[in-house]
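In the form predicted alone, a lone chain appears below as structure tokens.
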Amino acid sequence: MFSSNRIVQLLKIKYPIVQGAMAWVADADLAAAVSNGGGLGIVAAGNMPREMLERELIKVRKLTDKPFGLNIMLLSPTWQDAMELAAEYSVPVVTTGAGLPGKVIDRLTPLGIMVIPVIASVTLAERVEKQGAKAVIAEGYEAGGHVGDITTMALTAQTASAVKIPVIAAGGIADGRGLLAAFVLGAEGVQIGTRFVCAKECNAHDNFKQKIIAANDRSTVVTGKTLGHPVRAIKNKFTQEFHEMEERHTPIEALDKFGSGRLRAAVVDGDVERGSVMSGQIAGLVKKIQPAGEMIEEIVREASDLASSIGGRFE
């Protein structure tokens, strides 16, 4: 099965399968349990201190044999830091997101590590191209933490149609349908992010994954479009006050202040009414907290099934 799907064959991996980059969250134990189960985990830089995430590619080389990726955020402080950290453990996939990776393609693809940028435009995508992205991330607006404005389905299509390197699909996928479905728009393989806040092997705090599995279709909320960089999460009193400042155009330093630290406060310490849940809008389909190994094969079998039920084959 996808012996032929370029996403497998250029990272490598059983499945075209990629764990969503979420800080805080994704840590060596999530990337190497998604990495052992046939995809691709991603250890999140997000803003860790450069020792810190040292300490996490070390260990994810313990745990796992198998190809993973570091997904540096280009907003952070501490990006570059990030980069030479890539370069130095010479870490297989790089993904990128929240600015434009030229810098990070023109230092890592030399050396031979695959960079893969999340895209939220097409014309982005086209862009990356041009400067030697193996393939892009379709993030729509569905996703969990900081989206764009374009939906995935239209994202997607479009992007496929824009490019010819191979389009992974991600934004509200969690199971075999969504699997499916960003195959049928073109993409070659999908990223998941809120299911495996869910795994048994996630390290986020039991209230975050319960506050996941409690949500319906209608639980999260953007807010941050005032900062320009807007985030989707679950609803509680800290989105609510957000919201709030936001319409009472209350200045972009004091909204920053407001929203320092609090995804950590909810993925560390528990407090999902004051910290900043970010996940999905498919939220509503994560009802157990699984092996995330289980969850892919069951992803995969899902898709599989549903694809021979109508009449097609899915490989």
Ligand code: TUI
Second form
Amino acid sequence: MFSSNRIVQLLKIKYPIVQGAMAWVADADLAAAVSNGGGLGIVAAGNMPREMLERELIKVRKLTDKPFGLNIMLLSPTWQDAMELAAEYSVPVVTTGAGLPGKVIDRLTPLGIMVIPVIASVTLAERVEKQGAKAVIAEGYEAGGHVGDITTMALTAQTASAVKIPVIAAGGIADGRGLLAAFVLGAEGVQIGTRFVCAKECNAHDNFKQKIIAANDRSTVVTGKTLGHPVRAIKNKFTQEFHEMEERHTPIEALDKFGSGRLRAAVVDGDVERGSVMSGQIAGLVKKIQPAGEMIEEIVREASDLASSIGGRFE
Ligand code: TUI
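Same protein, different form: I have the form predicted alone, so give me the form predicted in complex with this ligand.
The next block holds the full complex; its first chain is the one shown before.
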């Protein structure tokens, strides 16, 4: 299975499933569980101080002998520390998000580290391909957290037509139907975030997991459009107040201050009313907590069964 798939070959993994890099959620325990399950686990550097990230990198190597990745969030003031740690620890794969990854590609590619940027537009995909990216993650508007404005369906197909490097689709994918759909659009891999929050091995607060399990298709909203940093999260007291402040044209600095520390509050402290419960639109499909490896096997089996039966629907 997947023997001719370029993502599986490039990343040296069993299944073309990459775990989303969710700040405060994607630690060594979750990344190792996904990598041990045959996907690519990712440790999210987020805003972590250098020492904390270093501990996670040491830990993930203890928990798995499989390839894993490190995500560098380019809006973070600590992104350069994360890049230097990736170099120091020879992390096999680095993904980037929320910005232009030219400097990361230039620094890490000569060291043999594969850089795979998240892109939210075809223009950026073309640019990073020229700069030396080994693949791209085309992340659509359905995704959780910081989002672009093009849907996964439109972005995946257009990106796959525009670049030669393999495309990993992200945003709105949580089961075998999503995996197969992404492949039909030209992707050779998928990135899954929201479902992995509900992995047994994920250390996010149980209140956060239960919010996702209780969510439906209309539970998320995008705030922060006026800030230029749109973020998708489950509707709650925090998103409501944030919207009201945006409607009152609250200055950007005050909005930034109001939003700061909210993701940590939800993920670590379990404050799911005043914290930011970042989640994708696909949360309504996530119904239970189960081991990450079981999720991966289930998703692949669903896609494979569906691939064999789908021809019948056109008869
Ligand atoms: O980065 C993400 N998702 C995130 S980061 C994050 S942490 C955070 N915490 C509080 C407030 C804000 C963020 C939560 N979720 N996804 C990857 C992603 N990258 N989505 C979109 C992009 C992106 C957008 C524009 C990448 C490059 C880019 O380039 C600029 C341009 O103009 O094309």
